[in-house]
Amino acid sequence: MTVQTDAYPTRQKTSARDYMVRVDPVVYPSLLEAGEGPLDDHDLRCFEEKGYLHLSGLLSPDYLATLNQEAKRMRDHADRNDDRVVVEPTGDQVRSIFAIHQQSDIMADLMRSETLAPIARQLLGGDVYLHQTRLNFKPGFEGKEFYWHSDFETWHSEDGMPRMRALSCVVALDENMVHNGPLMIVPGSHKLFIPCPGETPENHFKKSLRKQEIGVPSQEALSMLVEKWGIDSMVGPPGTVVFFDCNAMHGSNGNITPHPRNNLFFVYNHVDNRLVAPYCGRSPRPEFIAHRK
């Protein structure tokens, strides 16, 4: 009987206060000769120092404008009874959509394109595939906060992603604004594991994708955070793209302003880092959420 070993131990049932270094890559080496990926030796250095990349310029203003007729078309005809379909923790506003892929050929050709593909297998040092894709709703004066976590505590601990080695694409489709409510970061902190409080609950996704409570930081480790790296806001116009390690701590504010904020999030991992069980012992979440096949 094989023992699956924990590189990342979190949501125990007496918290752990003390944090942990990364062991993983940050960037992955590369089957690529110098020079024959996408990004430069700058980019690489700033992914592997802040956990980001902010990018510009990569999509056309008429693909951006179907991109957003399509946003918007998924938006409308949402399914409520849809599990895939997530509102808002008070009221009926569309919260997120997952699994955005099986339902749009829009959507997926956008996401193994030639334009942001390999920046993902770059970055991660080859071939890989589709953990999740969604869409991220903020309404004008409605649209409540994501708050501060880090991704692979999550799919590390509900999904049974082994490792360090998956990042998320976002693709902004209205101008993120300081005052909107945009996609928050710190940046250095994916080069240290927080363990969050709590034993999971089962079926906890039904929850936690409306407001998460579990799988997120104390106060404390947030301070501890903050102080030492501070926060960047990836405001920019509507095709702003930014990439972020699995494990950078980021959030959002709510949005009271006018002016909507909608994003495109989809996650690549890495072919090598298929998901296991889920170490915190729950069933996993359904194929929509964390794909396993």
Second form
Protein chains: 2
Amino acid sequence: MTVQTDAYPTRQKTSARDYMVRVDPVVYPSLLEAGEGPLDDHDLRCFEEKGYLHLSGLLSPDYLATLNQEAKRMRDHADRNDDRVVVEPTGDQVRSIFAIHQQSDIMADLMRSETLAPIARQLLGGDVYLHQTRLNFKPGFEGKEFYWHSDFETWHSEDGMPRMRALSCVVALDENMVHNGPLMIVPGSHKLFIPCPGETPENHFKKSLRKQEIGVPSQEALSMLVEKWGIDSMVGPPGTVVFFDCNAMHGSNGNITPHPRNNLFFVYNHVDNRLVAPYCGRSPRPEFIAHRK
Amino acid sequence: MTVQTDAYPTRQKTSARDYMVRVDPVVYPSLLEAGEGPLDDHDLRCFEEKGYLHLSGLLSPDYLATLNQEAKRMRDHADRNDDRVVVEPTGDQVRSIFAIHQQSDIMADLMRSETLAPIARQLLGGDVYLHQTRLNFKPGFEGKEFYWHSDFETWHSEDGMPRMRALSCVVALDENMVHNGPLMIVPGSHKLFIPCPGETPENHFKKSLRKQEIGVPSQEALSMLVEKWGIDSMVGPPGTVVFFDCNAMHGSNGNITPHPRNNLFFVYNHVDNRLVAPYCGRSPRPEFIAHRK
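Next block, the form predicted in complex with another copy of the chain, ref. the form predicted on its own:
The next block holds the full complex; its first chain is the one shown before.
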């Protein structure tokens, strides 16, 4: 019997002030020939230091219009009885649609395109696959907040992602402004792992995708991170692309403005970092949230 | 029997797209001798055009520290059974304390000081009195949004304020940042009056101070205002003072950051604009929300 060691213990008895230093690299460029990827040294150092990279001008206005049209089509045709469709905690508005690359060739093409995937391959040092893909809709007037979290904390404990060798790519379909609830990242927070208190309930995802309550860092830990590193808001015109590390602490405020804030969101994981049994001891979450093959 | 005419009908059957042009002046400088007030022509024109004035450097750091200490003392000693104390819609945290000038000499001195009151007298063209005073606490991590509203719409219908000849003064006790739910104003919106649909229930204030649902403009009207004029965020260091017109459309998003956003808020009304019977036909709200003498 193989004993599965846990590099990042969480969801156990933990003090509000506990944290550990990340043991995995952030950028793996050493595996690639110098100059082979699309990012230059400055970009690589920036990602390593801040845990994110904010890029613009990668997608043409025409292509962006196609993506926008496709996103709206998917939302308008979303079947609320489909598990892949998540509605807002209050009301019936669509909040997320998961596994969009399996439902749309246009979305799949974007994620596998030579525009975005090579950036992920360069940062993660080799071949990658799609761990999770989704469309996030933050409607105007009543879009709710996404509370602070590290994606890796959940992917590790609930999906069995062994190590920090994954990243998210967000494509802004709308303008992200300071006042329509933009993605906020604590720059540098990816260097520390914050264990979260509380045992994971069975089928936790059914609730957590609407409003997360387990896998949430303590206020003491968040205050410590923000005091150390501050908060960066990911604002920019439609088509802005943000890559961010799987362990970056992030969240977003609600949105009472009339401006919706819809984003495409997909996660590249390195092929050597494929999922094992969840570290929280529960059954794995469904395939549409965490692809296992 | 005197017939009370209603210059700004609201809370009736109204279409989502209804609005009327303001019939009252925004700035009344003609009643003062030229150069008599603290504001110059540029400030006056700015207030007239945008409906607000954003000022800094009016309060010394020492004085600000005193105000902050007093605000914390009032919050920590707030009696949750006192009607003047309003708690968050979820939880037990103090959201607002009303009539603070009657509970604290420090607060009363600020509002009557020669720093702030002369600005109100200049803009409103003569003697003023305090219509409402309060402390607003937006705690870190879980501060909730204040949805869009015109104060005048409520003061007119529920308190019987006849005309638009009042303004609010907000003193920031904490830094107001783009990401901790700062006050947002639609600059120019004070020039239009947006009637709100729905009949006012008796004792509406008991619910509306926690979460307002009647007296709320339609999404169509808000979209029209924001499309026309955009949104300005009132960010600035502690001690920032914002004066804004009673009819300016404003609101604020929630706050998941660790940074609290506590503000002092008080309303100057011109003495010729004293309250009459509420235009919605209900009993007047209590004295601590709308001073009638």
